[in-house]
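Encoded as structure tokens, the following chain is the form predicted on its own, with no partner shown.
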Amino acid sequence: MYDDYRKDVIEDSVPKMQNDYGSAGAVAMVQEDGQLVTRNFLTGVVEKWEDMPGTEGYRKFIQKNQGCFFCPTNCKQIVKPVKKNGVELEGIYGAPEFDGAVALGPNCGITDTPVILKAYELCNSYSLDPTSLGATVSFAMECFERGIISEKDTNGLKLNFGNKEVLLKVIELIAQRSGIGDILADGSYRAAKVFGKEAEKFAIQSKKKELAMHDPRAKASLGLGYAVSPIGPDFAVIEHDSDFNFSAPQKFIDEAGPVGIYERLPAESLSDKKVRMLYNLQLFWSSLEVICGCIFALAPVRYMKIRHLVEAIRAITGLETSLWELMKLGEKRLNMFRVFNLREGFTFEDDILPDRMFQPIQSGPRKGQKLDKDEFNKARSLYYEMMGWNDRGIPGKGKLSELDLGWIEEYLPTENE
């Protein structure tokens, strides 16, 4: 196990990068790929960016890396203390995660990249989600650039997209909920209820929670992912479609043999074995959260193989175990999960995606690309079906009893509600 570990991260692209740069380092990929969120997901690339995070220019502002204990991977990177275009960063904070970078940056209109870390610096300061900031933020650029709010609402702040001075400051305002930052600190929903005029078809998000910054007209089955997760739509609820479509490195499809992935599959697809494999990768993935095994360490993408996963799980526990009963435990949390949700009011009408992903992109390589919506709704009926669900999304008694969990059926709802 340990030969084939060290061998398969040496060999192994993605955990190099993320050695390299960080999560981030997939901003010059998927820039390139123009899938890159900009603009609260309007468009697909941006026009420049200097030293934009996977470029070795972004290195002159790394000091070193960190990770966990005896992580070959050290995938978290620190900051240098550094001054630069009038903006002074501590050297006393990681650098972004991709979502953080994302969010805070192109999404947000900016390509500044001390600008962007200094951003990501507050966030951490304050113990503030820089997706979902940068996301409302976003949000909030394209109300006040459409008039559904203006400087009179913003505190004469001139909120359009790419003001990089404003970003810090509405950061501050955010976490002293002060001015327009009391109504943004509640997020993207939240405030467009408040500003009305039709804002809410600009809030980015489901479930209540704005979208990871990962496309879903590019990465189909992360969307219905993103739209059936219990915990809203994150990043890591999947491996990502491009992992397994036509350019993705042969590795990755032969180790994802054992999950039940045996071939490519187009990513912008939402067909029927498009969304088995959302339903098996997302038990593998669930049952990684049940032990707490880290998704930037495991095949099918990374390099730990998933039979040195069952292996390691019974050196620990001494316990003879299987892939299948832990993508079991995995099915089981997602279904505890989904009925916690129905008890306290979620049904299916909340799997949704925004309106803007069923809108093409607007530039770029991608220029055009779109969800198709009765696709979508097709495809979230077929994933109910493998789950065991009702056409409503509710786990019928059988599914619960096979998973051992017809002690909750008392919390589902009855046919009425």
The other form holds:
Number of protein chains: 2
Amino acid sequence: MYDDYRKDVIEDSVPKMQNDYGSAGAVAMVQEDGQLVTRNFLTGVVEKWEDMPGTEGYRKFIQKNQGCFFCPTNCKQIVKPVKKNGVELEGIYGAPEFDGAVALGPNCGITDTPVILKAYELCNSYSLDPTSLGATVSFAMECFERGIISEKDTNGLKLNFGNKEVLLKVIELIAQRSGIGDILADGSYRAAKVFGKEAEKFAIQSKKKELAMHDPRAKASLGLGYAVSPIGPDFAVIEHDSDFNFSAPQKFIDEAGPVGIYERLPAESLSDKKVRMLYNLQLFWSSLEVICGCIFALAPVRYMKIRHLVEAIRAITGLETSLWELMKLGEKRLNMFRVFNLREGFTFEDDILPDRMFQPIQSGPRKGQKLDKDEFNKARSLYYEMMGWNDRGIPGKGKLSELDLGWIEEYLPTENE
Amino acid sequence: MYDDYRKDVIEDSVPKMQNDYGSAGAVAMVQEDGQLVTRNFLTGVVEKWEDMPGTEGYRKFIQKNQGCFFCPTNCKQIVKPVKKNGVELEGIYGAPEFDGAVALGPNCGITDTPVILKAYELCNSYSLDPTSLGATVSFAMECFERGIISEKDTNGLKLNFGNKEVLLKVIELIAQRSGIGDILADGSYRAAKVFGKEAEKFAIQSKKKELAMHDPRAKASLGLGYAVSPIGPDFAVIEHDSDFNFSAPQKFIDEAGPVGIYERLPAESLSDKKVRMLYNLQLFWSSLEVICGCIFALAPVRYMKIRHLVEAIRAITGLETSLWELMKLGEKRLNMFRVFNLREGFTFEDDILPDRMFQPIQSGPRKGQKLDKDEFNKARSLYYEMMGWNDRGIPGKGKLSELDLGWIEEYLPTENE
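Hand over the structure of the form predicted in complex with a further copy of the same chain; the form predicted on its own is what we had up.
All chains and molecules follow, beginning with the one already shown.
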């Protein structure tokens, strides 16, 4: 049965792509679609990228797959020890995930695959998050190009977009908390406070955490998901809008029925129906976090059907269970996070997207696309209401009691705080 | 497989009882427990009832089972042509369901099994609802005993509790809309308007429909369910409180996990947790109405597991589905009903229980038990909030949008109405 399953998985389009290239395999696709996060979210397309992940040329850097134990998708890969373009890869670290490849690559204006792999290797060797790091460096690059900081601040480093040597150098400085690295080590939000002037406008963050490398202007529900996510913007908040738009495979729509999604909707809109899509998908993905279910294994987009998940939980625990129960666990998790954040001083005013998301993508097939601020605020209010929260994002007694979280109410801020 | 299934079903306690006696088999159980609706809800126990449903003696009135096609529970039964206690049963009609047996029996102070079967037969032959009819007659009996109406109004009929001949006579009069029957044919609420004086206090109704024959003072969530039910009080609003109290079989608790019920709770309380139990059970039972699923076949209390239901829907429709989807269909149904009722002029002030539920049961093991009015109002408010409705029971945009019912909003009353 496992062999059949494995075969089916490998023949399924998304797992096959992930088996071939890791999650970074989607890079070629989003470049084609004009939503490749480039130069600190200024644009959505790069001019040229040799051996881009998701193209055949990229495979020469891959030594072998080494996924999770017994996983048929087996999407994790080990980089080859290659010497090229002035860098030498050790060949013992993992190949980048999508977000890391984009954050360290096009987002910093860099499209040199060996350099990106080296930067990723450095992040791994220092245990630094490549997404936040890449996005913080791209922020610093934009500040440098705009004259907010200068070589005086960088100790002579020319921190321009596309400067490969400087990227690798800055990673070392951040790890050592040395010079400009000491400031950037705290992330873009805090670095902007140090840089002053208009720097804050170029910190592409929410809740002081850098955005993941999927552009909300092309995936609007995901964007709202970034804003309301209790852990800050993350690519794994929900299955992405583009998987349910008008060009998505029919399989994705069919398999999304169990979580209440029935119709294709435009990826770029924030209509009421898109907020509903966020609500349903977020509960499901949150439930996967609760049970440590892998988003790269499961329907609607991946091979394992949602009912197989329910059956697996039943088999493992011996308990009768259902998707209702799992979704409610996911919702419970989101509400517990919410109350935790509120207790720690977060408010609905932290559920934001950076201004750049309301400014047009500068070039490529999606040139001119942007989110509308009023539409975003309206969608956020509707999301709160769907969650059973008030207009300031505070969970109501009804929702907490429904989730059997009555005991948590005492941690809520009082209305006058 | 079907044979195994059938065998298991018949060995399961509740279906076995229903196979032996029909749903009326529970009468003996509730008498034992002191919650047998007696004399217009004045008390919860009768003194003596020969051949009570649920006891061996009752079986001599049963000719055979004749359930729904291929149903293994097979709970419907045909009455024998018996001549006894002055009545002659035709032997072609069905035996009473629980509610009918109680409404026409102890609720009217009558514990003569052949007479009750005859009364039920008359209701069936005239296509009258035995529950509403029995409860309307019991209301009239109480009014008669209290002197609100007299023999002048009844054309000489002595409409006392326990008057068997008069019960049978009144059914005929109601069917013919003749004399007192013409007034009672409109149900207890409207009859009370005609009788005047304090009559309204003795009409045990909500939304102008007579309560089902399960006492809210012994099943508090069900009571709240009666009050908020869009179709008025009905025994099939939810699986009853007593199935999840401290003496319920462990199987019921285990099988309720899929709908989010994990702990035993006192049947008589209206705590926040009991409101939550109502919410979860009501969504599930509402989903059964949507798909025409039989409450007498399904878990948590009956044999067919909830996951079997999901599998059956999947097999029948060919669609991937889940309990999440079914529960949400159930919730959608409740919200559509709600908006319909609001449009037709109902308000939250119609979501009530009659005063008698806040007065003590007069005798038996449950003597003194009653609901608390403040607790009830608090529980109703919490229920509204769980449903995503405002404090006047009006569904919010968040809930309607979440259920993909955005289009229904225009039918809501405006805030000033």
